[in-house]
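Presented as structure tokens, the chain that follows is alone, the form predicted on its own.
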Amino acid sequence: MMKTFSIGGIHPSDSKISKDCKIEVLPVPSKVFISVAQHLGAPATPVVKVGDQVKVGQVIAEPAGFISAYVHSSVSGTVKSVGPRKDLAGNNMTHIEIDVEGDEWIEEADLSDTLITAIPEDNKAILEKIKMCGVVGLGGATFPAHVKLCPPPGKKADCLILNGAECEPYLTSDYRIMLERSKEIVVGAAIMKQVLGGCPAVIGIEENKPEAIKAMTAAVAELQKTAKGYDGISVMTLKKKYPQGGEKQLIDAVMGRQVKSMGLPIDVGAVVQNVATSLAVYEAVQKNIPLITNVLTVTGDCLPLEKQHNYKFRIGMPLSYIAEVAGGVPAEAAKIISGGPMMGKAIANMDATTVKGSSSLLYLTAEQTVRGVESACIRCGKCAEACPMGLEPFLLNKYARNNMMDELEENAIQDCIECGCCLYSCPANIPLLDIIRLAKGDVIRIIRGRVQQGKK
């Protein structure tokens, strides 16, 4: 039997309408606005000023803490402003505005299509390059990759897991890079595997992506025959079940190990990276190309097939510009989502710009977004059956509505991964995800405050 995680999960429709749309390169707009907050942790600190000339790949903001990342210019041109601009949610965040002038890259960048399979031997130099190139996790959390690849003292990686599940409905960007950049992804996996001490590496892909499984399996086999350092890499076919791509769920499926409450993957010997992150590692280490591009999907049931796209974009492109290039926002679209329909966020500002982790412009119709009328909880338990973290959402809902913070913490609301399985499963149309997400934030703030007081 194909492996999957052992607790909860649901089976929403795939809706992978854009899966056969090859990756297209988006033309560069006349100006970009690059956020300094494109990663988990502290926003980066700008190191350029108005009037400076910059090249593609040049550092324009430096990390402001241990959990932070370098930000690079995605274009060449002149810095026009450094200041606040509204992000996806409409909140002000520092952006660096650059007027585009040509396409001049940093000299060390290798823009050729030549595949480089020889892995450098100096692991410290590899990690430094990953750090300097601003590589972050591209599976959603955007955690700085170099930090994840350096287990703390006393911890050891038993397995590197590459997430190729892409379990969110509609999204197909990871699927396309597994088809079109499969060898580069495998090289990136071998690099990370070496840095972690040579542990096995498993590329997990759901069964509903047979072409990706075939492409990645062939890439692994070819590199194992023709190059050194690729032993111990394999492809695992996983059962289709949401949220298969969740970090803890993937570890359960691949390794059969469960991460404890508030624990980290490395606690059970796992390091999880997305396939897009592996591609970014390849480009950073083998090509000296910083993380300034990614692939996003433009999709939705209200779009005809010819307007479905998988675009390679540069960071800092306005979403309104991408929508225009793709053919415009369809009249039937009532809501636009960044990410998938389960865990994505509604876009409040189409003038917001792409960041490293941007994954989609998903158009949803009014029919798809309207919520049913909420009724009383009947204690059917469907939300608990669906929860992949083993929580009891109906109970958390009760505690949250009554502001019972101690009870929420005791029942591990802080472990919620906000996957939406409870909301999807509730026959009473109770907005469980919204209520639990807000209460989770309050509980985490209480926990952090308690930890800080303890340190004092």
Given for the second form:
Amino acid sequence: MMKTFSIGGIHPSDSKISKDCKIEVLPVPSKVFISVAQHLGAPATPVVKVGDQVKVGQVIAEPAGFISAYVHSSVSGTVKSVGPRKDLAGNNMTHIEIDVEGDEWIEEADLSDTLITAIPEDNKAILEKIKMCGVVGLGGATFPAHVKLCPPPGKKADCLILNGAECEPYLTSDYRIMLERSKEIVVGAAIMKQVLGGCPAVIGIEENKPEAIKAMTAAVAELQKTAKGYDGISVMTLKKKYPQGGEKQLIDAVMGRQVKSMGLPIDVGAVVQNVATSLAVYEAVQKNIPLITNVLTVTGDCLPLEKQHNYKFRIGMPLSYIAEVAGGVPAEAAKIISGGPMMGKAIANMDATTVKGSSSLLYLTAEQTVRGVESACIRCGKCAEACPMGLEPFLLNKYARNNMMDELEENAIQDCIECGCCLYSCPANIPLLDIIRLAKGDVIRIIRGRVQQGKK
Amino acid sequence: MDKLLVSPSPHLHTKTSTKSLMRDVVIALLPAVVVSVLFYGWSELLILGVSVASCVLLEYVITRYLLKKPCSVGDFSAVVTGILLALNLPSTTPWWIVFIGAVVAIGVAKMTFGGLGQNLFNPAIVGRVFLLISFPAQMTDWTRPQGFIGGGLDALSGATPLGLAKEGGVAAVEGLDYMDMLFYNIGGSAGELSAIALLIGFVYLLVRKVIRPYITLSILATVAVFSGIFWAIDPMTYTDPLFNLLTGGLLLGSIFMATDYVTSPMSNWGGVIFGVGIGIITMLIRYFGAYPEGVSFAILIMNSVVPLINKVCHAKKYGR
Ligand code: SF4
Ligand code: SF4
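Following the display of the form predicted on its own, present the structure of the form predicted in complex with its partner chain.
Below: every chain and molecule of the assembly, starting with the one above.
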């Protein structure tokens, strides 16, 4: 029996149109704008000023708190400005503008293709490197990776789960790196597993990616034969179901454990990292290359196959630039998504630039994405059936519209992972998640307030 | 592309809509409709026509002119109610009684509660039960009209098998052939005519994921077990399980009416409780009550406890 998570889930068409497009390296534009907010937590503090010369990989902003991350220059050249610029939602955020001159890297970076399989012994040094290289989770949440890799005292990791599910429709960047950088990903996994104290590592991949399963299994087998430190790594085939790649769902699928409400994965002995993060860890630890590149998918049903791409990009590239290199925005596109169609963000501003976690430029047509007119709830229960957290969205919707905060908390609105399964499934086109998302924020504020009160 | 659409996630939506679900229910009912028209002929066609037309018309008029709400008639739910009401009536029912049934179903049971999604009771059943109480004579006249085929099938004309069993005991229904009942030869309302036709509809609903099987299966299982126990104890007084499964609109009720979204529980376990309740009440009425058949009453009674069931039964939450 193939494993999957136990509650809810949906089966949207996976639409992996760009899966056979090899990763291409995007040419560097003449200018980049690098945001200081590329991660979950406090935006980093710029440490360069106008006129400074920077190299590729040089630190340009430092973490501003425990949960924050370094940001590095993705190009070499001159800092042109440090100031506000609109991100993809249209909000102002500090960006560092750099005029590109040549492509000169920091000395310590190893740009060769040689695979380095020997894992350094000093775990402290490894963690320091991961932190200094600004590695963050690339599965969506962009949580600083080194924080997740240091379990708090008293907690132990029983299993490192590598997320290769890529359960969002359309996205193929993780798929491509699993095919093209399989061994590097496995080395990254071995490094993380060693740091975590040698727990087993499981690479979870959905059944609809047989080539990736094959490539990763082969990479694991080969490294186990030829190098030390690779025991206890395995590939697990998962049944296709959205949101398999949700942290809580993946832990349930792989380990059969469920994280308590408001708890953390480490509470049940789990650490989850995306395969792309594993690749970033490899580059940081083995190659001294900070996280300044990632892979994004340019796709959509309205794009002809030759205009579908998987691009290796550098952070700070304007989205409009990428769209242009890829062959222009198709006329039928009504909405452009950064991220998957289920949890990604609609782009309001194509002048926004790529960040570490960018994963796609997805073009959706009006017909695909415009919601139908809302009608009465017919109490079909499809939203509840779909909810992977076992919530009852129709009920939360009703309570939220009536501002019933106690009832919302009792019915666990705070557990909502905003996966969108409910809204996707509702035949009456009720904007369930829109309403739940707002009310959830309020309820979490109330809970936090109470915890604060209790502390005083 | 002039202006980009910006809205919160998710950006995709299922193709399933209220309308497509209701259309699927209509499609699932078609086999039963076809069989009933074939065997009961013009009079059945008239009942179906009057019932569907009046339900749709009433829904239109009431939403449009009385409630002044956006008109919901396009969603096929009134068509479903119309067909279900028609299939629940004897094929000799005069058209004006059918119309009154539609008025009660749509006007009273559905619209006074606020329309689709708000009603506590299944509209078609309310319509039927109202007629049963108001026009007992016409509603239990099971004379077989001439159908388009199967003219010689009137072995049981005048009463339903359940009615016979009620009056004459088990002996009265001894000669019944279950194979006949399975395919077409059940006396009674049109919807009780062919078990196979109804079961085809059931499978269709399951395949299309319109309904979940829990409610239907728990009703059928409960009826089978309940009657099985009594029949095992005293086969001379109590009818056997297969007889009870195939007669008296049990299939029509358990497949198409107890599973009505609006008036059934939301959770799977709630559905099981609901189904077991319907099964038990149905059998209590059949064995000990005044009416020969009890599915309609059982569903109505259980409809009324659905809010309570929903309060108690929740899905299992992740990590709790
Ligand atoms: S968005 Fe929240 S409520 Fe909706 S299905 Fe996902 S977890 Fe459940
Ligand atoms: S899916 Fe929509 S119509 Fe069905 S119960 Fe949930 S909110 Fe109501």
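Just so we're clear, the structure is a prediction, and the values are computed from it rather than from any experiment. Throughout, rigid core stands for the largest set of C-alpha atoms superposing within 1.5 Å between the two forms. Residue numbers count along the first chain shown, from 1.
Residue displacement note: residue 446 has its CA displaced by at least 2 Å between the two forms (rigid core superposed).
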